[in-house]
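In structure tokens, one chain follows: the form predicted alone.
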Amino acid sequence: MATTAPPSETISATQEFLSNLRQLPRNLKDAWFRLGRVPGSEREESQATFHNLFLHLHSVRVHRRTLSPSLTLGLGLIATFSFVVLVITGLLLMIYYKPSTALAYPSMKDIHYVVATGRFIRNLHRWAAHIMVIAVFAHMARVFFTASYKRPREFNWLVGLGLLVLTLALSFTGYLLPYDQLAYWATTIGANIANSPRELTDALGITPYFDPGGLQKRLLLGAQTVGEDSLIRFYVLHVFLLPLLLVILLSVHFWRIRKDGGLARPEDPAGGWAEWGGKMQRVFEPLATKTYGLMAVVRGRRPPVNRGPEGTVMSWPHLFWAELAVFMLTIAITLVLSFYIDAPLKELANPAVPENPAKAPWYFLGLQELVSYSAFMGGLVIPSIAVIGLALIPFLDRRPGGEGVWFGTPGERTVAWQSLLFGLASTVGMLAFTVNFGWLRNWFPEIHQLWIIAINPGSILVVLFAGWSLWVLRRRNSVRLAAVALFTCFLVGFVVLTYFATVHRGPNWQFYWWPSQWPVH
């Protein structure tokens, strides 16, 4: 009986090579996409998610509420995509940038005026940084006002808080790298904020023995003043250490979102609708205390317990297209801003000629306004109170309800509006009072510095906001509403102080209605 020879024996090596060459595009596609084609069923859509590194970050199914732009506003994705832009443009800038006090500014001039598209790439980097900072702040506010920090998401709230701190640190360390006048004096202001505990130790006369402010400043700058050591330190932090930490925390953040059952949302009624095979169909009635997984039905306390697939659709392609839309929107906004508005580049840094006014980066201007009244309170105590308070929110507000819904607790929207007005009136009123009448040092020139530290506009605002929150707690008998009151007041205070320091503070930190009224030097 004749046997058929293997294909390799019936054709020549040349024919085999040409055949493989013709099939190269299809084989490359099959190697890249393990499924080999566009998914045509629910099972294949699940496999597309499992077999792709990036899609595997998502669960197989996603709730339809998660895809609603009005719920998340895409803020977390905007922050993430801005970071991606920052990494890419930062790597391009590193090719030409030279981290030394003698060469940093000339290399920035070359990037700005000589390197092809260098100015545009720098603009992209700067605007992506601003967008990321704004998106992270707004994302935190969104998570809070939708009560998405509640169990089991307490840990992820803390991770998000760490991402906020790292984002601010990344932006601050990048501020010095151009080494122009703006960068030098903004960094000097930041170093003075780090040195703020010295105000208290000086008032107590213990600085020679205990100087935490000096230690903080020394750790930050590597020296007593901004210079070569500071530039190298900021460069290493900006291009290596801080991005590495941010990527680690960001990975944990995404991982916990999936393990905590996706984005926070209200419970769906049993026996609802879900997508099956590309069509919305009614699902089975879920059984109590069960977890519906791919492998088994088990008892437990994990987030998916008692949840069926009601209201869900396949992550592929629905979530992928939503993320792609947010990515394109982020890129479009960054490109437009970068095309029309250049990143500033002032004169070479000169320690002998201070900027007047010397202002910190905009996201620290609210602190600088508080520091102008008391360095210790504004630079250390009030920021510490804010960070600790934010970290404690999920552990003090333990009552379930309202998760995944804007202002989901009864009366929450009313309290938020009332707190907005109270915070606005308190902050604007305090600023107007200090501008017109001054403060303790203006009234009592010989007053001891400890009184200035203890009683200043910043500490008064903290007391007012805390008192308002406690009043809401007693009147409304709700920890959630008290938290909303306090968070809203601090958010409004931060925005007003940042605006006031940006627009109305001029030379010698004096009040001016508009920058056009500044005296001409």
The other form holds:
Amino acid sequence: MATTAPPSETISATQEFLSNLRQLPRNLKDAWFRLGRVPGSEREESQATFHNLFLHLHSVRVHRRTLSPSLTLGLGLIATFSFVVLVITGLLLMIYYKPSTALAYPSMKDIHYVVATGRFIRNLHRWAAHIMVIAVFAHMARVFFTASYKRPREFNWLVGLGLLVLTLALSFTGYLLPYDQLAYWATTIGANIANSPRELTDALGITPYFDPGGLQKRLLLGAQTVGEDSLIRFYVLHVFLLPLLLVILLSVHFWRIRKDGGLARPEDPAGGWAEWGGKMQRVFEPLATKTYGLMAVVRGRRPPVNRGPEGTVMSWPHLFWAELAVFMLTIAITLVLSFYIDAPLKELANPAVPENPAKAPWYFLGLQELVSYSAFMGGLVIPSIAVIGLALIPFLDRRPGGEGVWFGTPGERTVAWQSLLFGLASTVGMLAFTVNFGWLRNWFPEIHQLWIIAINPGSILVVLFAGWSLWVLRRRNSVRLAAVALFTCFLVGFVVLTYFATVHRGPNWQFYWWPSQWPVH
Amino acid sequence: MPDANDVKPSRLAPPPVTRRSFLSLSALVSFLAAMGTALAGVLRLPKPTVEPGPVRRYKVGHPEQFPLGAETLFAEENFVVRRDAAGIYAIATTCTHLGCAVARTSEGFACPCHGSKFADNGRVLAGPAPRPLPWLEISRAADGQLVVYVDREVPPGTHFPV
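Next up, can you give the form predicted in complex with its partner chain of this protein, since the form predicted alone came first?
Starting with the chain above, the whole complex follows.
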């Protein structure tokens, strides 16, 4: 701490002022860096953590298991840090981008060709978005396969699901902004998926009285077709509303991690000797007399404050080094990708001629494949089933066990492998059948639309997956294993459909073995 | 004879509600009602009252410009105009599946986005399109030109007699 001369009668105010002026740099430094040096004791390390607004999100001590890279793979951190990159690069792009149909595309050209570092910043934004989407999906899979959604973390699983939806919504709204061909047609398709309940209401003949599809499309586009009104709506959603919601949910997500007692992990042994860090160490008895749960400090049966220090290390510096490493890794990957691979910018949007093929961003291509069977079933019903199913997992699978361990339930690894094969076989089989033999309309040209909505390759896959999961439920007599079966199948189906639509769908959504076989215009 | 105060609370004789809790509950309910109404009012705004998009009503020319058996494609406006013995008719070239512009092929129309195929008269031949291509309303403007309304559908087979 700085030693400032106390005001006394012996020195004049002028002297005091000059003395303060001389000590200004040092006092400024002390105001910023309150400790003034690298923390030397655990007490100072604790203070470094909780005297800083940004660091105090972390607990002072963190469990060793939490720091194990093989438990989390750093996926949540990667998603968070790519969001940080997105916010910064997004703000920079906003300086030049103009959200109007006449100016959007030229301003993108400016960013690409004229603005200093503009192309690189845009590439960073693009790649960070891809990485965030991948990381969020992978993070969800990690949390699922380590059973980390179980009590008391059900609520945080729901918050995470909200973050997944927001991430996808942010990607989708960002897609329109360049206002090139890709943007225009992907958004047209997206808006018409919102319109697709009309498929059902038209088939039932009730559209004039009840038209939720039309309402959704109008709310999204602000008009009947993509244009000025849609662009400004998407812009407001993309740069303000959705990021704001995401930051709020993200804060809740982090807050809940602390309140739920840190990352999920197996119960520590309660006393005696146990293996820690490769050697046997003494484990202290938990202090059973202190009931931190009653003080509402944290949830969980055995909160970390309740036990001996053997399983934990100081957050400063161990956790912060780990986070810094993941941050550097994220930045490095983003920088390298952005340096070598440019974000695409097609021709100016042309409402007369669609891109052929007009493909959505890759993470929506699995959906686009489903949509090519039935817009309503593939674009709305199946995604809704998936989201609702994901939301219900922690409430249907309530038996504790296996938290914080990869495939920690007995038999889980086997079921996951079997489900992987089952999901792979059924999805590939369904695709091969559809490509070779067509579907209902090819066989019965006059068939009613309701049949196609109800029975199409997408809905059949959902039924197959659900049937497999029910079989596992009965056979293995375990809700968790049934959930593993269903989740794995959906994950595999998503990956296979995405791959198939990316690689094997060409012009007119025809099947091709390779994009090089696409006909040349 | 038991005193009235000794009666056990039951479903038929519930415990008395105090004035304080009644007023608190009323305040809470009115707060929620006010917020709900405000929310509904706020959410009403994004739904456009008038369609702000371009007016999709196009003058396509005089009837003589459409000779018998010929077809004219209006690519920007997304429809075709044809004339046969019964008169003139217009068919939209926007796919009924997800709104892509369909391309003219030898057998009719084909959508590049998800592979829907349509016959010359708009009937669905293959693919995910739920409905035929819509036939559009035609009228004649004061200057004698034909006007096609892209947002107004007429039953297939409706011709504009000339």
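Residue numbers count along the first chain shown, from 1. Source: prediction; values computed, not measured. Whichever C-alpha set is largest while still superposing within 1.5 Å between the two forms counts as the rigid core.
W513 shows a C-alpha shift below 2 Å between the two forms [criterion: core-superposed Cα displacement of 2 Å].
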